[in-house]
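In structure tokens, the next block holds one chain alone, the form predicted alone.
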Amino acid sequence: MSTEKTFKLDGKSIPFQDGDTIMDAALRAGEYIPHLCHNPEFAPHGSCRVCIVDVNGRHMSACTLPAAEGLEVDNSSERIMEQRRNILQMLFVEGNHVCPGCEKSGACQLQAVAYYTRMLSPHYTHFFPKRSVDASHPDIAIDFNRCILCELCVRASRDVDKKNVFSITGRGLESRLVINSASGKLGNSALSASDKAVSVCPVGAILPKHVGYDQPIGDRLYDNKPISVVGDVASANNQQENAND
């Protein structure tokens, strides 16, 4: 008699282990749930809400909800996809995203998730906030126009790099990413090009300098395969690292 614990995701039985979230179990089973702030290397955060699913009639974040037997999870209905599109549309208009001219186009998780959910227009009125670009660091530039406040760089710098270079200040529409240095500039911070915080950004906010368009459009991560097949940037990087070992 099997003692395997499972829940249902779009009618499919998904096995899970004690301590798993819905997201953990789904990704391990090869089932994609759209997400931006989630990274398997860090504790669940639940800030972006893109991983919203319907669980027994309630809307929940898949990255924070513990897996349990008997759950019926809707991950792909039109109702759920519409909710995700609304969230993504708000993310696009709250910043200044110029996908055709962005170095991360084709390898941007925000862009890829938007395509996956069929979000092809921003719908809402653009805010056009006045945000700066900080190129004071010799190796890294940060474009605050593209930041979606996922806090991945905050968590990576704090939990992995042990430097606390980044933090979020303000509330609501006044929330913004800040640099923890005396001048508030990246160049005066403890950030190094090899830091984990540099590589976890799912958009084009944190970029290496002196590189630019290192891969032509059409040859980038999500140009040939959708994010549901390739996975997120963290998973893709881990796969590449394993292949190089």
Second form
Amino acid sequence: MSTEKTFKLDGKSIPFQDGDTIMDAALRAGEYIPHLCHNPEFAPHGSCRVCIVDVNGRHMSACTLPAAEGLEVDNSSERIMEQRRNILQMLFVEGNHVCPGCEKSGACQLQAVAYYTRMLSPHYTHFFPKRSVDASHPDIAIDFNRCILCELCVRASRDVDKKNVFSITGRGLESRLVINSASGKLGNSALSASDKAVSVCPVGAILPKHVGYDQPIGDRLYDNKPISVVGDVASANNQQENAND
Amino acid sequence: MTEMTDNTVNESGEKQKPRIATAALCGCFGCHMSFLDIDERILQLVELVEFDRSPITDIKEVGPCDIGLIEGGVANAENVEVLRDFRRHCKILVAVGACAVNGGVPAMRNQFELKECLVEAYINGIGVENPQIPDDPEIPLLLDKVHPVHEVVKIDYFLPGCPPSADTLWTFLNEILAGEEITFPYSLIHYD
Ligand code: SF4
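Having seen the form predicted alone, could you give me the form predicted in complex with the partner chain?
The complete assembly is shown below, putting the previous chain first.
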């Protein structure tokens, strides 16, 4: 008789190990919970709130909630999907996300999760914040208009690349991503194109130069298949790198 | 959800077709071109609907309509006027395409002061002769910022895409004319 511990996700039994979050166990079982700031290679961050689920009547982020025996998790009701849509709509109006003018379009996780939740409009009033683009680095550009403050680049640069190129500064609405270099510019930071930090950005904020439209619009990761089937931007980049090795 | 009311019979007892009006505000006309991409299905459409004001009919004033399709965002005083006129006359108003839905590419000028944009285009622009900022009273005044249409009037439905594909427009029109719930398969939801 197995003594496997389980919880229920949309009625399905999901096995878990001690120390797992709801997200860890779901990912291992091949169940998709929408997410942006989560990447299984890094410690959970819990900032984007897109992985919101209903757990025994309470709304929690799946990436930070420890799995426990007997939990009933709702990951797909219209009520949960609507909340996710609202969160995504806020992310869209808070920055400047001009999909027709973005070279990441079609392979952008923000866009893909919005498609998955059937978001048809931004609903809220746009902030149209004034943000800059930093193209001072020969191989990498950063467009702050599109940054959703997921801190994946911060975590990757600090924990994997050991370079600490990125930080978040300010609080609340004033929060923004900054570059740790003497001039504050990417060009004289320690970042290099092969850094983990360059491949983890879920949106079109950190972009490798010179490859923008190598893959045509229409053939991109999320153009024909949903993110629940093809997975995250970062894992697609990993596979790409392994294929190139 | 807004529904079309049943007034399909006129005084003399004839069946009346639903009326559709379309307008292009601050867009590139791509959404109207995509609409024409429904190709020969337009013959089916004219069986189902009557066109009111639209660049397709060249009727200049919008009358009472069932459905209004708006392409483009709101960038000048005339856009505001046309949009409000459409809202007054159309039972169902639809934002069609990226510019109507979120301002789109024209809203990238919101990063700059209006004056900077005018100076860049008309004073310092490459190849400009006799530099001057146009000020003819017939030219609609530009707004400080470009806005999505839902920031100016109430919008009932949104069709994203730059442009929304002909199939997206066709699916929407068929569903709404049949009184069905508006749903799209994954392949028809795009922001680019
Ligand atoms: S630049 Fe990209 S990876 Fe870094 S915080 Fe912003 S969205 Fe996240």
